[in-house]
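Only one chain is included here, represented as C-alpha cells and corresponding to the form predicted on its own.
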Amino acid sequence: MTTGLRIGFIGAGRLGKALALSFAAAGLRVRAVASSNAASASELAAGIAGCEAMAQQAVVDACDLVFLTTPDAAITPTCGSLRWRPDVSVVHCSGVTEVEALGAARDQGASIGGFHPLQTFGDPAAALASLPGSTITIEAAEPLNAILVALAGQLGCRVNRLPPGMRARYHAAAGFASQFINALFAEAARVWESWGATEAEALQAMLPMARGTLASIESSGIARGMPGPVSRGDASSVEKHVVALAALSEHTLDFYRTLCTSTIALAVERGSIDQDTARRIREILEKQRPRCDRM
C-alpha cells in the first residue's frame, strides 16, 4: 500500500524534520520538501537519499501524499494557496486544528486527513529516537485512512482514531501529560530554591523519582500506581505540607491544594483510603489560608 508512495513535506521545522527522517529510516520514499526557510529545506533534503528541496507547489505536483507540517496558523492559508488534484492526498500534523482546515484541497478533489504524533518535538533527534512506540492519532476517510495506518505501523507506532470535532479536546488532554509536567517541575524547583538549592540540583533529585512514578503507572494504572501521603491516608503529612507552603508562597500553596485535592478521588478509587479519611484530608486542604510571605 505504501510501496512507491511519493511523500512530500511542506514545512521543515522540528516536527517536519523528525517525521521526514523517520519515514526515510523506515524505508519510505520521501521525495520532496519545501519550507519558508529555504536553508532548512535544503538541509533536510540533503540528509535523505533521493529527496529534493522544492517550491511548495512543486512538492504537491511531485508527490502522492503531502504532509503540511507548518505552524498551525499557516495550515489553512498554505493549503488554500496551492493547486491540488484528485490523485493526491494532504494531511496536517496538528493536534488541535480540525481536518476541515484542509477544505480547499478537498474542494479540488484531493483526499484530506490528520496525522498527529502524540510525542514532543523539542529536539528532532530525540523525537526520532522516541517516536517508535508512540501513538499517532489519525483522522481520515478511506482509502487515505488505510494508508496512514500503514505508515504509522511502519514507524512502529500505535494508532488512535479520532472522530471529527474532537481535536481541541484531545489536544488539551495531551497537555496534562506533556507541557504541564514542566509546570510541576518548575513549582517543585522553586520550593527547592527557597533553601538555596539550584534548579539543576532539584532536577537531579526529582527526575529519577518521576521516572519511578511513570513506571508504576505503566505497570499498575493511574490510581494504583499513585505514590504519596494521600494514597496511604497520611493526613498528618498533608497538614504539615499545608503549613510549610503557607509560609512560603500563596501561589505555591494554592497549586498544592488544587493538585492534592485531585489525588483524593484516585486514592478512594484505589481503595487505600475510606470516605472518612478522604473527608479529613479535604478539611485540611480547605482550611482558611494563613497569611503568606511572598517568595
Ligand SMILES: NC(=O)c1ccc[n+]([C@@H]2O[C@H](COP(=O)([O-])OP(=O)(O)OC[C@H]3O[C@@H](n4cnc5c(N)ncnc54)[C@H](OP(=O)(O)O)[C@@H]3O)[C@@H](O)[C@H]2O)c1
Second form
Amino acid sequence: MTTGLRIGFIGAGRLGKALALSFAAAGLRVRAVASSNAASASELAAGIAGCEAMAQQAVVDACDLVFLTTPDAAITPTCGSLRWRPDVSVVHCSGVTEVEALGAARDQGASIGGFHPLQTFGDPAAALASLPGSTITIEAAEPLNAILVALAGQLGCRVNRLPPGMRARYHAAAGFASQFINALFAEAARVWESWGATEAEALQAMLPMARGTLASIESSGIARGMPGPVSRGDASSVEKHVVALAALSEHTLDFYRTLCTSTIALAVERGSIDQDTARRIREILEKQRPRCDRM
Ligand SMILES: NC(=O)c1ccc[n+]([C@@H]2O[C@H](COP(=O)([O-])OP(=O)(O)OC[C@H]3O[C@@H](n4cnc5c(N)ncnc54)[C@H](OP(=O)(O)O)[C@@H]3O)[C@@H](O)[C@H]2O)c1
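Having displayed the form predicted on its own, please output the structure of the form predicted in complex with the ligand.
All chains and molecules follow, beginning with the one already shown.
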C-alpha cells in the first residue's frame, strides 16, 4: 500500500525534519521537500537519498502524499495557495487544527487528513529515537486512512482515533502531559533557587524522581501509582509544606493548593485515605494564607 508512494513535505521545521527522516529510515520514499527558507529544504533533502528540494507547487506535482508541516497558522493559507489534483492526498500534523483547514485541497478533489504524533519534536536525533512506540492520531476517510495507518505502523507507532470536533479538547489534554510538565518543574526550581541552588542542580536531582513517578504510573495507573504525603494520608507533612510556601510566594502556594487538592481526589479514589482525612487535608490547604511574597 505504501510501496512506491511518493511522499513530500512542505515545512522543514522540527516535526517535518523528524518525520521525513523517520519515513526515510523506515524505507519509505521521501521524494521532495519545500520550505519557506530554501536552505532548510536543501539541508533536509541532502540527508535523504532520492529526495530533492523544490518549490512548494513542485512538491505537490511530484508526490502522491504531501505533509503540510508548516506552523499551524500557515496551514490554511499554504494549502489555499497551491493547485491540488484528485490523485494526491494532503495531511497536516497539527493536533488542534481541524482537518477542514485543508478544505481548499478537498474542493479540488484531493484527499485530506490529519496525522498528529503525540510526541515532542525538538532535536531531530532525539525525535527520531522517541517516535517508535509513540501514538499518532489519524483522521481521514478511506482510502487515505488505510495509507496513514500503514505509515504509522512502519514508524513503529500506535494509532489513535478521535471523534469529529474533538481536536481542541484532545490537544488541551495533551498539554497536561507535555508543556505543563515544564510549568511544574519551573515551580519546583524556583523553590530550590530560594536557598541558592541552581536550576541545573534542581533538575539533576528531580529528573530521576520524575522518571520514577512515570514508571510508577505506567505500572500501577494514575491513582495507584501516585507517590507523596497525600497518598499516605500524611496531613502533618502537608501542613509543613503550606507554612513553608506561605512564607515564600503566594503564587507558589496557590499552585500547590490546586495540585494538592487534585491529589486528595486521587488518594480517595485509590482507597488510601478516607473522607475524614481528605477533609482534614483540605482544611489545612484552606486555612494557611501567605504572610509575605519574596519571589
Ligand atoms: N514540534 C512538535 O513537538 C510538534 C508535535 C506535534 C505536532 N506538531 C505540529 O507540526 C507542525 C509543524 O510544527 P513544528 O514544531 O515543526 O514547527 P517549526 O519548527 O516552526 O517548523 C515549521 C517550519 O515550516 C517552515 N515554514 C513556515 N512557514 C511556512 C510556509 N508558509 N510555507 C512553507 N514552510 C513554512 C519554517 O521553516 P524555514 O523557515 O526554516 O523554511 C518552519 O521552520 C505544526 O502543525 C505543529 O502543530 C509539532
